[in-house]
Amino acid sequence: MSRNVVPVGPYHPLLEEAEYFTLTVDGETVTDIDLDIGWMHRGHELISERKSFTQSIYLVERICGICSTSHPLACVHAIEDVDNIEIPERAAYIRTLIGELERIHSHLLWLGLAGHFIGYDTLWMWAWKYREPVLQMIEIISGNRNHYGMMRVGGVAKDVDPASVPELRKQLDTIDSKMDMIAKAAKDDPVLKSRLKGVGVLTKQDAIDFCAVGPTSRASGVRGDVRKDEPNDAYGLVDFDEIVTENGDVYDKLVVRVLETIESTRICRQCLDKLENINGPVLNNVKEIGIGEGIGRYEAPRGEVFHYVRTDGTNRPIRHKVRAPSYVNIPTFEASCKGIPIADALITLASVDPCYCCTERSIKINHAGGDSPGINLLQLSRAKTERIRRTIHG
């Protein structure tokens, strides 16, 4: 057999985002793998440095259009973190319930776009379908199907309609109905199993020594929930199970995704029965944040999510750090990819749900001795553009 390297990216109908792999096979088998990063970074958290803490907030909600309530919610909860700032109970219901139902959104995101990768387009179109409900819950609540504008520092934005609950009850029992039927769908339909089953495998002790989180390491058996570990919002007030596996395959990243988004429309549930029994207001009024430094996490769809914040007693952050799950699930390929057939290796990529503009981070480059000026990265980029583009067209 001869070596051969495969090139995925930067665009490739599997990536819903520019990013580069290099698969080096034998054959048919994946032996080694490759990941050029840099190609959605939009330098957020030196934007950060020049905006407002509330301007700070809408910022980084469009890190990722998928989770545009998680990191607002870490983000809060670190500028919180600075002063020690409690938020209305109400307030903390609220959180929750948006957080959930963005989870439900994106959970059966990745379920649609798996179905789809594996030429599976019934699962994709159902996926999707019941999507729409989560979306229009949100609307309900926020006005927006994305991006909702809901976190401020001090608790949110805008109160839940009383009106609105009957309404919200509804779409949750037609979510809880399909959820079901997909729930057996994935324990019984024989096309999942065949082509998911045993592929893609991320050993516990892989997830662990590649500090895997979110659904990528709870499927390999490895527990850890910023809801359970460290709750915060209303996470410690509302009852729900941490879903864990053992095989570690695409399969059991599939079926945990699949009964957390059954576990999330209980927390909703929850959240709603609260929300109808307790009065007052959803936001404190911060009036300016102190000198010091703060970190929020939050349990992201994909896994944790981690905000640190400085400040220096004015109206904006000095320093804003922000690291995404999938920066690192995705290094995870390295031990997941290798050894099995190359039309396995897709899919296997897809099972950790990565965002690559979540993950994307960019470097400037100094002379050594220090006193030179940086390589402007712009120009190097702009370069090696030239540069293939006379290689294919002469």
The other form holds:
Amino acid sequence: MSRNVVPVGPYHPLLEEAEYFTLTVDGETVTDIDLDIGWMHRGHELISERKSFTQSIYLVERICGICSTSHPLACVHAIEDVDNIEIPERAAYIRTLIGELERIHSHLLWLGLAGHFIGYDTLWMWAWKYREPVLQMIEIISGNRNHYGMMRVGGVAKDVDPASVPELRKQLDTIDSKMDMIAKAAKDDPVLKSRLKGVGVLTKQDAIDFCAVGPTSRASGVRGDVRKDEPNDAYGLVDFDEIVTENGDVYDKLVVRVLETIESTRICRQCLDKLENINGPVLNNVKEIGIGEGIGRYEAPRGEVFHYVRTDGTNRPIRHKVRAPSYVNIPTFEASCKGIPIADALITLASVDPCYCCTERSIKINHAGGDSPGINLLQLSRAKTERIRRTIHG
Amino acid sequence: MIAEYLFFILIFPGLLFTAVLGLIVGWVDRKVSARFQFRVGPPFFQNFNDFFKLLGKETIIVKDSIHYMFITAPLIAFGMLVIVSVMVGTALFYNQGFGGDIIVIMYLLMVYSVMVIFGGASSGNVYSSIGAGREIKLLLGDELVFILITLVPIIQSGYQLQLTEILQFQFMNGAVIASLSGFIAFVLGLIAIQAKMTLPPFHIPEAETELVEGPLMEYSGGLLAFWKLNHFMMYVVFPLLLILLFLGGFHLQGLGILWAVLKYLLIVVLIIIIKNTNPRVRIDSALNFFWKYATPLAFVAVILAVLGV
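Moving from the form predicted alone, what structure would you give for the form predicted in complex with the partner chain?
Now the complete complex, all chains and molecules, led by this one.
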């Protein structure tokens, strides 16, 4: 059979964002894959440098619509890291509670989308229906369903009303029973198993080589979870397991996510227990951020979010660098998508739960034509860091 | 005579009846699927509105396509379905033959799949050609099963190929499905028509999230409207064929009408349940399933039928 090229993107119903994969196929088998990202211009890092710290937190919340508390959390961690700012214990539990609720809703969202990608629309709708209580809980806590606006340097913006805790607990129970059902269904469904087992395997070595993070690497047997490795907020104070599986296929990624969701409900329950007992402020008043640099890490649903902030004593960062988990997870397609049928390759593309909007920072347009956009992202990024280093150190 | 035949072809049980009932059953399918998925579902006239709206839209003919194939494929496919529905319908509703036996029906239904392949392959789009390739493979998988299971009623009725004779046999001796071989053949038939209608789990050629509707990708306007109509008409043609071959046809008097509706709904609901509880299988798993399991089982059914079980 002749060699063919199947374009996935720039606009393709598989993923709702703009991305471009060129699959070289031989019949139905993918022989080569070319990744081309950089179809969106966000400019968040540059905008952030013109905003005050408090505004920056709201800004980075808009980097991702799904993990919309992971970026603010990593950002406040980074800013707090500059001056070693402590946060009240109650605030730590609220942060962890919101973070874990977001993990539940993000994993359920992925589960539904994965169902849609393999043509299982019933699973899609069910997963999204069971996601509804999570959004309701977040609405009870923060007043918003998607962009919560809760994170502040030195704590959280709003306290959780003690009167709402029983209601939150009730909603959590409904999620629990549904998650048990979904976990059982995912583990026992023979059709789902035959469709996903052994598909798009990312070996342990490949996961390490590509520096994959989050559920993508944990499904391949690589331990690594910021919540366990460098516990911040209340993660050191609650009891939960790190889910690691060995096979690295799409099925294992599904299992990891489903089990993580169940762990998340455990964490949420512990947080709610503590919130009933611990009283006190939720926000330390932070007047000034000193000169220095800070690093913030947080285990987003997709993996480790990394924020770097450099300050010069004013109320705005002079450099704010964001690395989203998809940035390291997307290149793993090079290892996992070759030599498998198109049908498998496409679910593998979706299996890392990629978020292109979060990943992309800038775009290079060559007016003379010929050069594809996004090709020199890394060089541009390095050159910019170098330029800033020069201005600081003279 | 000619007026009667024209009535058969154009109104009942041909074009108009099949198209209208198909669109209504298509609505039932969408509504039940929506209920499965905690959605509200479309209003009753949605399918009709879609069809007429598509007719009024611009039909874009791809420059690189093979024009005559691209344009005629949906229309020929439509014609095939009308003829099949007339043959099956006259046997079921009037108990009279329409100049064709079960072998002709097999041929015409295969032509339908071939038209999907032609339409997809002629459009010059990479997704369409892959979709057409998958349709060929799927046809290779389900066709043999489909032919084998139709042998079961033929053998049981004493090697009769005429639809009316098969019906007559079932009026006399009870429905084919009551026997073991008939039951196996009916179950396999349900699965095979799932593949023939390219419904989940066999919507492999159209695979929206992979191939963007595959063979239908480049179709628009009126031609797309006909493909959609064809799809809904299959909700009439295939269940009626199964009823004719396995469930003993209709007795359209008194309670018989209720039974007729129940038989039809039974098959449609089974199709919808299978559709909503399965993910899309890979094309190689589908072939694996049809060749390794379904075809041998169909052979077993045929042998059982010969043995008279």
